[in-house]
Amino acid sequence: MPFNLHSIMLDREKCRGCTNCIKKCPTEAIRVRNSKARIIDQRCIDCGECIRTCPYHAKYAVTNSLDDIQKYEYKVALPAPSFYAQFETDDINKLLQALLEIGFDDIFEVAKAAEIVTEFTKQFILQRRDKIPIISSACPAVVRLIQTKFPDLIDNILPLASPMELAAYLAKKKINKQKGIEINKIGAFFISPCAAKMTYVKLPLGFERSYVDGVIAIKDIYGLVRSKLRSIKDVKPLSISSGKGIGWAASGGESLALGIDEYVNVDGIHNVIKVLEEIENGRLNNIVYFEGLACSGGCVGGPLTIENPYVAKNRIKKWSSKLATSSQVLEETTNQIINSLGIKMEDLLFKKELEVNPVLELDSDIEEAMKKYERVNEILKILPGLDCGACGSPTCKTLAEDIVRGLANDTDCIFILRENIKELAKKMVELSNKIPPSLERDED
């Protein structure tokens, strides 16, 4: 992936080269060279793990500003379900009203789109049982993780648009139909808890282009929304989402909405990797659906949120429970949207196949790759196996791979360097005791 398509960036001025980030990166996309971190663009999946890990705030996410919405004639906010969990309020409608007051003309809740995706996912599960478990495609970081580290599982990924993508599509279609505004004059902006969504908009998964025109971080408008909440008096009934859609914000919400028993939900990118390894090895063939979210706790734990993820998760549970009583009425609303806009399964299905990201391969040629693999194993035998990170690579194995790729030297390892210095010092002592033959004396 080209550098300019990533949303995770490095501030070199703030970076201290502490190596904390290289240990946490799930795809080993970071190296430390010359006391500064370097992000390998082809490996990065924009999960945001380095943002959480860096104690010096040297990693940050590039998103759109609120001013960018002014480029469009009609501006639509697409609030993520996790947006509701950032505020202590007794009415979601107040939050949606606040979004209108900060500059948006309309709102389409991503939670409602999640409910629609749920309905079509149920249909897909009934139709497709040949590749199980079916893996959720809602988290773009997890999808890119599979493309990079688990290419054999690409066919297991649910080939349906994410709630964010569907929300933008439905919002534009609805506004175009009701108000007659041209699609290209409607700006749809996702209010996001994570950086991976920004990357998705630049480089969509399963589609040639995204209907989302921009991504605004929750933390960037948090203060403005909160200030508006204090002055809101007349609250309009804007929300049409049920507890099922809002529940998607926390880990397990998507699976619970499906109403099936044979599922596994996991949050935290490293936990997701462990389960994907189990699936790849054929140990979880008894489950039908796998929900994996890169952030701990789910989207409520995203790096672009404000609220403590545990507090936010608790709020989502409360909202889901509170709105469960009105679920029947809201389900009718879901069906009305599907019928009125003529939404079909074909509208949600991927239009473009997901491709393998071959960046972890040692070589594209199998024979050459095997030779390099043997060379990696030879180098590993002389490395200490401590995975200390002092060399600037996350593990001894990645250092060995970097050496084979010509990106590092064995003396980058401090232990090998120390041994080489000892050997050199020993030779220097031997040489210091040696004198030219012309000055040697014959003891006889």
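Numbering follows the first chain given and starts at 1. Quick caveat: nothing in here was measured; it's all calculated off a predicted structure. Take the two forms, find the largest set of C-alpha atoms that superpose within 1.5 Å, and that set is the rigid core. Compared with the form predicted in complex with its partner chain:
- Annotation for E430: C-alpha shift of 2 angstroms or more between these two forms, rigid core superposed.
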Contents of the next structure:
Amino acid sequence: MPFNLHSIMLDREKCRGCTNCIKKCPTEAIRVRNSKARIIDQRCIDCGECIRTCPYHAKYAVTNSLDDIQKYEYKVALPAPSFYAQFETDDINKLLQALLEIGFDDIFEVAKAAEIVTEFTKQFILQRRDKIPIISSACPAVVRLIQTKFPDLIDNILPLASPMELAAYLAKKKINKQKGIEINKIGAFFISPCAAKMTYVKLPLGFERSYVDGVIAIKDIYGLVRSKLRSIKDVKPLSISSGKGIGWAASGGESLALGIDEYVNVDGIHNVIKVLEEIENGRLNNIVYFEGLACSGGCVGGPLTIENPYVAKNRIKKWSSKLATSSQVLEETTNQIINSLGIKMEDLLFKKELEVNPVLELDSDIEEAMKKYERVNEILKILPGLDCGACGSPTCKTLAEDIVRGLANDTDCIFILRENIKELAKKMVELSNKIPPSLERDED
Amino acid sequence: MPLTMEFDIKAGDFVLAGEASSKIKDTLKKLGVKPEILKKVAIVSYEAEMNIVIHSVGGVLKAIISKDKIEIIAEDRGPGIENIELAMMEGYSTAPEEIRNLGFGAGMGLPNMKKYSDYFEIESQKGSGTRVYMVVLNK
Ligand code: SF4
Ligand code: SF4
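Right, the form predicted alone is done, so what does the form predicted in complex with its partner chain look like?
In what comes next, the whole complex appears, and the chain from above leads the way.
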């Protein structure tokens, strides 16, 4: 993946080279070299784990600023379901109103799009019972994880647009239809808990181009929204989402909305990896749907949120049950939207196949790769096996691979270095004890 | 030169169970083996490993990886299978209750191994042990 497309970045000034982050990265994408961390772009899946781990806050996610919306004539906000969980309020409409007051002209709730995605997912499941478990494609970090570490599960990924993507598509379609504004004059901005979504917008999964024009971090507008909230008096009915769509913010919400029993929902990238391993082994063949979210707790635990994820999760629960009673009515509006905008399965289906990300391969030629693999094992034998991380690679095995790939030296290992120095010191002593040979030549 | 991996598998150890096949899988990913092939090997090696864990007194799981094929060999030290034909039937299982409660031993092990391998051979003798030899072609 090209460098400038990534959302997760390192602030070199703040980084102290402590190696805390390298151990937590699920794709072994970070190395510390010359006392500074470096992210290997092709390996990073934007899960945000390193942002959470770094004690010096040296990792950050690049997102759009609120000023960027000014480039568009008509600005529409796409608030993530997790946005609703960030504030203490008695009315969701106030939150949406606040978004209008900070500069947006319109709102399209991603929660509503999520409900529409749910409808089409149900249809898809009925058609495709043969490829189970079907794996949710809502979390871009999990999709990239599969492309990188579980290539054999790519086929199981639900090939439908995520709620964010669909929200942007529908918002533009609707505004164009109702207000006659040209699509390219409409700017759709996701109000995001998520760093991976930023990368998604620049490098979409399953589509050539995203309808989303930018991503604004919840944390960047949190203060502004909060201050607006206080002064909102007359509340307009802006929200059309039910508890089902809002529930997507927390792990399990998507599955619950599907209304099936045979599902598994998992949150936290390392837990997701464990369960994907089991799916790979054919252990979860009676499970129809797998919902995996990279962040712990789900998107409420996203790296760009402010509220404590446990508090946020609880708020989502409350909204979900509070708005569940209205869901009958709202389900009608879901269908109304589907009908009035003429949405078909076609519109949601991926237009581009998901490819394998081959960064873990030692070589593209299998015979070469086998030779390199043997060399990795040879090197591993001389490494101490402590996985201390002092060399800057997360484990001894990764260091061995880095050496074989030509990205590191065995003397990056401090134990080997120490051995070498010991040897050298011994030789120096030996040398200094040697009596200089006579300079006289034998004359015959 | 083919690449050989060999693992001792303990009987009844459900904590370690799956580690050997996980390592085989990881290696194949490092070698860039195609997803379809990976999928097959993942299933057959895992089932073979679990079979040793559940049904035997212990044994060895071996993977021999060459350019054009991956061989998986599971050899245990007993007690052997009385009626192979019966054991090959889907849903037939001799796994005890407590193991079924863990979600294993549904009687799909051997049939799955056969289904997902390109060549499958099983030898067993009551009282000695069982040897399963499988090949997944890499093409
Ligand atoms: S965002 Fe995730 S994948 Fe990327 S470097 Fe950080 S921990 Fe690794
Ligand atoms: S769980 Fe949600 S916030 Fe976290 S990476 Fe996935 S989509 Fe983004």
